[in-house]
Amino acid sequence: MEYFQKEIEIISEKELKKIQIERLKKIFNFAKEKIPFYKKLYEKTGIKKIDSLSDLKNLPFTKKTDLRDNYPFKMFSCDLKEVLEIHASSGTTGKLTVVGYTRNDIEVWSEVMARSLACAGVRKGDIIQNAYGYGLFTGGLGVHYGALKLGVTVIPISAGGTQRQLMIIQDFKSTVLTCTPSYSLYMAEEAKEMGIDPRKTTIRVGILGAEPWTEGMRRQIEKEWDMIALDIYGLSEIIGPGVAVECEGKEGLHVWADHFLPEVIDPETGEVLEEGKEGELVLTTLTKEALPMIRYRTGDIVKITNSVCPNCKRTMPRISKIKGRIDDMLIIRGINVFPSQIETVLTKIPEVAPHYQIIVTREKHLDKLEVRVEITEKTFSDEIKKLEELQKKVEREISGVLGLSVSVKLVEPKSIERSMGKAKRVIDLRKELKEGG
């Protein structure tokens, strides 16, 4: 087993503890002294100081709101002449989140970014094609940096340019793809089309991240690639990529817990949950210098255990894959539902392709749900009675993960939309028909 900081990889739980405790108190303490916002929170909470971890429970969360309330560069800690790197993230308000990087901050996450690669088998020789968007998305130069960091050869091709992609990958012999699972799927379709197998390339590892994603796509992109795909975990708010990974194992993603303390809280109440038990994750910053986040909640639902990895022998937690996002989860008659969930069943059916687009409408008061999927080449040629079959099929089978009533529209091959970031798996028309009646 390979390992790129072994001695902090396989710390003890003792001493990671120390490690802890140390920076929380100084990163409390430089919150409140250098951030007008955490002295403002503090004083109104009335809390002075942080004498243990356990005392963290009693801080108040911090919220992406609170990043868009101090838009854009309220919440930093130091004048911007410190500050080496901008990124920002869209959001639905139009209003972007801003995030800033001091010289330490890029060391920090060229660090942890490096942890990640190793963690997830690259090694020397390994040439990664880093297909995650460069620019203001953190996700590009997040990995860039760990490549370098690493010593590894990285090609920044960026996001999209498909077939440019597929003629890198064969031409240069990459080895490493890195970018959200769902552009993964999009390139081997792409692939097959020019008549190249991805099968047959030279990528032996996806590192795939920036959205939920479940086991069954994961065995989806394996198969179609003929490589491990392993998800990676961040969010531009902590410091981009390079929070947490996972092994080949499998496992969990190991969170790199000395420089980012994980938390999972019930959601509504925002009480601290026990290890084991899922809810929201929540992460503290105890290294980041330009923007540093005391217990910010993340959106994410995952589960957390301490114990060691029974694969590769690392020490730090880890977390669940996401299960999904807190605003992603959709309200449907009283029914809570993640569109994980309607990925699970559509992956465990042949016929049906992973891409697959969820439609909420009301009629008469009453929540609808419709999920539009698309049926596999093969199956697009079955007759009319076949499909109908299919389509029943489909509606039962995510009918009885969700407990209630679903609407299923089988539509062409290819005919949903491909995204070369983020997929966009939901389309809540409610707030629309609310609006205009």
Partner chain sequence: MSIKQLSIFLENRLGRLNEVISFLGKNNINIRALSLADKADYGILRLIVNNKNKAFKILKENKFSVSETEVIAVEVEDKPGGLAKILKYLVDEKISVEYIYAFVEKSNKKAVVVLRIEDIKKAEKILKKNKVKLLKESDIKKL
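Give me the form predicted together with the partner chain now, not the form predicted alone.
What follows is just the one chain, with no partners and no other molecules.
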């Protein structure tokens, strides 16, 4: 097992806590002093100082809307001339969420990304084909900085241009693929269309993220590419990719907790949950300068464990793969549904492709859930009877997992739109109805 910064990656719990509390005190005071938003927030709640890690739970949360309300730069702690790089992500509501980095922030980002790449098994001599988008999205440059820091070759190909991607994989002999999990599947599909066997390429590990994906999808991707597929987690509000990553043991994502302090809360009550309980991930940046985020609600549903990783022996806390986003969670007739639950079912049924779309409508005041599923070329049966059986089977299995009835619609192979970035899985027509009056 190789580490990028061994001493810190296998630090003892006690030492880690020492670093965390020192940094927490500092960032709390810094934010309160430099950013009017935090000053107001903490004056309102009457919290003057932090003495221990357990004081953290008394601080109010911050949310994405806080960043939007302070658009574009009002959450920055410093003068814009100290900010060397600005990124932004577009939300569904249209207004951008803007984030900034000082020189030191870029340094920290490079460092945690270098740790992440090393943790995922990237070594000197590897060639990273970085198919995350470069631009305002943090994915592309995050991986890029990490690769430079670690000292491995990076091809800044960015997202899209699938045929060119495949040509470069073959000609440059790339060994590591970084992109969204859905794009990696799309790429494999395209490869086969072009007569290229993705299993025979030099790609040996995929570091995939920017959207939640299931174990079933991992098996599918690993089979398609004959590679190890590992999950990387991050969000621009915190730093970008590099907040947490899996090692080859796939025993959860290692959070770089000397920079990002994780908590898991009950999304309803806001109370901190004990280790192992599923809830919303809340992160506090311990070292960020331009844009410190204290108790930021990520909207991502995870479990956390503090035990030492049985595979790589890293000691920092590990989060489970993201089960879903609170925003993605659908409430259908009062039952919580995550798209990932449907994905898990589909990846277990070989006759259908793992590409799906969920359509929610409301008919006569009743929510209806339709799942569009692609049949595969190989399993397409000429007999209606068999197709009906397949449709029923998919319906039965999804209904069983969700605990509510769904209707499954079989659609033509490759008819569901493929995405180069984050896949759009859910179409909620109830909202449009509401907005339309």
